[in-house]
Amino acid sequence: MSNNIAVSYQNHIDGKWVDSESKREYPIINPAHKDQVIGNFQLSDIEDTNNAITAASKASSLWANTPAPARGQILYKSLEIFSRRFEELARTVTEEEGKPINDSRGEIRRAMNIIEYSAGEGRRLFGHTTPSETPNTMAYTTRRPLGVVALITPWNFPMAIPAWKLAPALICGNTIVLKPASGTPLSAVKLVEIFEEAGLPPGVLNLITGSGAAIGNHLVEHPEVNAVSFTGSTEIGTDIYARGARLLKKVQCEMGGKNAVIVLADADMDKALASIVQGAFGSTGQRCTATSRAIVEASVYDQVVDQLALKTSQLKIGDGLDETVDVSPLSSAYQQEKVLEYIGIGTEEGANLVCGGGALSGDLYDNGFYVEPTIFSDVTTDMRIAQEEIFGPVLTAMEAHDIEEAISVSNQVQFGLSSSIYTRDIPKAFQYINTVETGMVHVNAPTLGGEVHLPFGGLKSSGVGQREQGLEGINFFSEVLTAYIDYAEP
């Protein structure tokens, strides 16, 4: 799409697709090519979030009053819609966010999968009945949903993160005011979009874009809005989930990490490393499940080093577009700023540069947010690089001398969200999995992703409140409420 034809885009409140209150708009441009403008887009002011939750307010009883398994059957409608126009989706979330198309492709299958999944708990929103110690008496409990509730997601997966929120919440029977990261609206626009065509009624659904730093915290403290889900950063994770807390709201936050893979002597090398490579650099290390620290086993540090910067050096680097691309740029100019000042960092604490390094350049990458695939090796636990989410296509290289110091060495950080040991030693497999300090543990698999109906979630300053996805997300998006019948004869 040409700069100069850019579409814009609206806010959904309602029902409808109007404009916001504040009449300005803001641009989004290719992260590969930033001179093609994507959309422009609604810079939402606080009547607009006012006019949002007061929609999703007035159609909070028809939702909840309409059967779980009729809520199901807009869901099932949905993933139809999501079939017929997969491929525009993956393509929107390659041009937005700038992720490898076949990345963009796992990430829309990713989305309908959590959608499948909640429609069918549609029909399985169990509560469960007991004996009673009084005569005459039944007790059973129930789900109803929460109300209006917030959903605050981010740049990285503009579809699947606002899926697996919306999709629990709507089955539980919530309405729901969605706030996309400001950087990443277009795919939110066409999620909405699917929904408004599977039948959604209004006011169920509604959409603002813009500034979180503008319509955020009046999003989190009105008092309509029931429970707040948030994924993004640490520190604005933390504010949310205090403020939420003051005002006795539902809260949940997904926030960074800084996952380690453990790669012990015994390992199966060549799965080790491949996976390493993919977990490091796929979605150029923009994944709060990105392996971010490869912590090896002594006698075959150097060899799995050297391994790692020649598989890296193999890389395709370019527009995600190109189907044979590896790596493609950074989503924005801030992510390749920081990502290259942290390579700095790095290079300054004493870290020794394997591979890469600095921003690309050259006919292909001018025009581009793109930074080398990186490898520092000789880190150590107190250097920043070792530390802090990057975000970005930098792997630290840590050695330990034995399973005890690996495992030691992998929870010298805040954060806890995903980790992974390679070791064909059962034993140590187990005593991995019982000593390490992260939410989601893998043995001889990458620290990527996870199962829709499996929870997701990190401990530490990964994650706060209930677990995302499977049980736990309806867990989250419902109250259970006690009944006690007394039906003796009067």
Ligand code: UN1
Contents of the next structure:
Amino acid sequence: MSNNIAVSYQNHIDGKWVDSESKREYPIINPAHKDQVIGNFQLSDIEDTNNAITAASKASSLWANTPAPARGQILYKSLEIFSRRFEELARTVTEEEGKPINDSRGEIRRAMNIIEYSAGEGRRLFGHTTPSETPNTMAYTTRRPLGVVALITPWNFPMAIPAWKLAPALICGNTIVLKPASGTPLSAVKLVEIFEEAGLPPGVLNLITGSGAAIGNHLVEHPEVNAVSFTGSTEIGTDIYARGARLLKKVQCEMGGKNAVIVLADADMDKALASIVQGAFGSTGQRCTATSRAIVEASVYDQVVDQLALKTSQLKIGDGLDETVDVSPLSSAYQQEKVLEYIGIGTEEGANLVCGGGALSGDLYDNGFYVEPTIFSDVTTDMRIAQEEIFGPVLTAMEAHDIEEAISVSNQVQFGLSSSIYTRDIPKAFQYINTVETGMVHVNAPTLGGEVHLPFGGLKSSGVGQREQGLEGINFFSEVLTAYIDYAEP
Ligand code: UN1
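Could you switch over to the form predicted together with this ligand, since the one displayed so far is the form predicted on its own?
And the full complex, kicking off with our chain again.
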């Protein structure tokens, strides 16, 4: 595809595909081929936002009164469409975000998993029934929808993150305004196409694309929006949380990470090394659960750093559409610059550059936002590269003398999303699990990912509000009603 034949994609409001009121559009390019425009998208403004909220509000009672199992049937139907369009969707994610095609396939599977899980919840959505302290009284709880919810999603998982917010939101009976990251609107357009084909009534799922700076605050603060689910930077999430809290809205924010893997001397080294390399450089380090720190016990530190450098040098870098590529470009020029800036900071701070350290050039790379997978050793906790989220292919290696020091270093950051330890020592593993300050912890497994029926989220600056996914996600997207019924004869 080239510039002159780029397709225009529209917003989706009240069941119709529409231009933005201003008729303004903006282009999205392929991060591996800067000259390829993958589409033009609506630059939405306040008026479009209001239209989307009004449509969602209007559809609210119909959808809330649709039995949850019937809502589930639409979610199940969407899975058939996902299966039919699977390869096309994976390609879309790679072309607009840049990640390797196999990671994109994993992302589509993940979106399907959360939809499947949520569809099943349509036949549960359990409340409690308990004895009452009053005679002839029944007491129970039930779950009700929140109304209109705003979903604000990032560019790094353009299909899976919108899916894991909208699937629980839909099954709970809410109507939605989805505002995807300005950099990755095409995956969101396709997601909406799928739900439209699956039979979602008009107005239940509305999509507005464009700049968050232009419409984000209006969307969050609009009186008809009752809840906000956000994934993105800690800076923006903190602001959204404060705005929502002031208006007593329900808000959940999934934000940054600075995830560490601890390697103790008794670890299965092959497993630990593979996990760190995958965690640091898979998806080009652009995930909030990426491994950005390796904290290694002193007696094996040099060996681990050497082996990490060796394994990293064997990674194949290139266009994510190439099936054999391990590391693909950063998703935008902005991200590329930001990561290169951090590499410069690491060098200035006195960390030792073990491998990588620059942008890639040459025929294969000049047309994309490539940065070499980079490892710094001799990193100390006071350095910015040990503290701040870089969100790119940069790993910092740090030495610790024992497990106590390793845990302390792991906890000495503002973030608390995910963490991991490699050891065969069960008491030490539990010592770690019980004291690590993260919302998710892995033993002998990478810091990455999570299963859709378990809660996902972190502590400290990594997350606030109820967790996503699993029952926590259902709880976030519904309000509990406590009912007392006196059934004594009058
Ligand atoms: C994953 O690590 O597979 O924005 C999921 C993010 C997270 C999702 C990560 N909210 O990267």
